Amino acid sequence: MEFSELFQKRRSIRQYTGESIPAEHIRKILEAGLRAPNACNAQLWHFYVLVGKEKIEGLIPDVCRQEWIKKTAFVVVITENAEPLNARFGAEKGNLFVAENAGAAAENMSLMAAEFGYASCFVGAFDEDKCREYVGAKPEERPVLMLPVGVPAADVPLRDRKPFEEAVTILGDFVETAPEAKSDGPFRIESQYLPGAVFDDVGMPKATIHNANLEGARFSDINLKSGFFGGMTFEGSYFGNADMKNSTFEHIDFSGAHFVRADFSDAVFEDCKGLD
């Protein structure tokens, strides 16, 4: 997987199966994290990791009050000593330092279990001396975040986020200019923000469409024949003079949609809600 497709599949999840992660998955994710960028190479973190049910659910409620955490399959708790990098620059930028060093690590592990399909959520509000107790850290040693990571029991869409233009100030010489066409594969787009975008009379035969955002969308002189749609939710979308013959819909959320002169003829419906 190429890491622009994998920033783009890594999520903030909140829904987990309970399933256990083999033991080298679990390895090379914390691998993973102790490969991350950190102030002066000091490596002044420790990583205690909790496996399995009864350590995972000791974290209830006492040290934190996260619920859905328990249906993880491990949690990484990041603790830092800030003394030697308070010592050298001050407690201000020490303290700082270590906040980067732990998100930066659990960055690393975030994007590691999402390219073994697991998912994983930062947590930050919890009781640290608590923690700290639980896990049997030292007494300079600050947990600064928690990592939980598991198998994801929901699909979650990928977020909006900010326009470029609104979200980034480029101080200097900075000339974009249109990238070379490709001669040898189909076009692609990747890791795009369009808003706001019109498609006019686009011929996109075969197109393969991932992680898309088409929120408030309208489809209308659409040609979708024989095509696959699979975990897709069109809630409040609307169709006209849509083609969808001998497509496939799997696992489609339709409520509130709105169909426009829609021929369903020879359509079958299989486990369907809100058909009577």
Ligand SMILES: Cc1cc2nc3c(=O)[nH]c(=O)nc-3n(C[C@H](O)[C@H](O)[C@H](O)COP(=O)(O)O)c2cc1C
Given for the second form:
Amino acid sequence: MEFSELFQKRRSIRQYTGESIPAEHIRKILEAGLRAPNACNAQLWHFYVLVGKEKIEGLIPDVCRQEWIKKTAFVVVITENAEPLNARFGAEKGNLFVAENAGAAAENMSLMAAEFGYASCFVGAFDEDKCREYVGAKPEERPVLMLPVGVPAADVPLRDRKPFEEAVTILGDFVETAPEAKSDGPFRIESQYLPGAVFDDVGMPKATIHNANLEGARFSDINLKSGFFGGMTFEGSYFGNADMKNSTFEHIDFSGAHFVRADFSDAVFEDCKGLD
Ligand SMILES: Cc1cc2nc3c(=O)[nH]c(=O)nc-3n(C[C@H](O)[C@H](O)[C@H](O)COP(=O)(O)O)c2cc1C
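Same protein, different state: after the form predicted on its own, show the form predicted together with this ligand.
Below is the entire complex, every chain and molecule, led by the chain shown above.
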């Protein structure tokens, strides 16, 4: 799987089947965590890994009151000993560095888990002292993050992020080349099976999309003004920052589709379902 696909696949999931995960996959996920960048390569982390129902359920309610973790297959508790970095850089920087280490390790593990088809969710809200005691960590090891991993029982659409321009300030030269204008008329898709297709930051005014299965597709920052959509399924798809003014939708199944800042003003819907 391409990285650009993998990081879109990862999302925080809080519904799990309770199924276990083979030990060799658990090891690979943990090894991915240990490959993460970390300050001075001092590797001040230690991962305590709780595998199976009994060990995981023991976290609730004292260590962590998040019931959903019960059905995950294993939970990694990432601890960090900040002392060596605090001695070298001062406590403010040292503590920041180890938190960053833990975040990088957790992200590597969640991506590796996603590649195997598993899901995960960072957990920062737990009682550190009780956690330390529960896993038997040393007094100098601070539990920084927990990463429950399991077999997902549900999927959720990618969660919205702030627009690029709001979240990013670029200093210095950054000249983007405008995409080449197509001369062969408005965009058209007919009779296609395109589950999980991604339409990101594209202008498709007056597009025709007919007889296409776009289940789980993602439409973000998109201009679909005055388009025509007929005989399609958008089940579980996502529309964010989508301009769909004056569009026509006929015989469309929108069940489970997710709309964030989608403008459907003056759009016409005929024989559509899943829009309530
Ligand atoms: C440092 C950190 C702590 C988090 N703690 C929790 C938590 O305690 N419980 C939880 O359910 N989700 C937790 N999350 C997950 C976030 O809620 C989630 O990443 C965010 O809503 C974005 O959703 P996404 O990961 O699906 O894109 C945490 C995430 C981070 C990065």
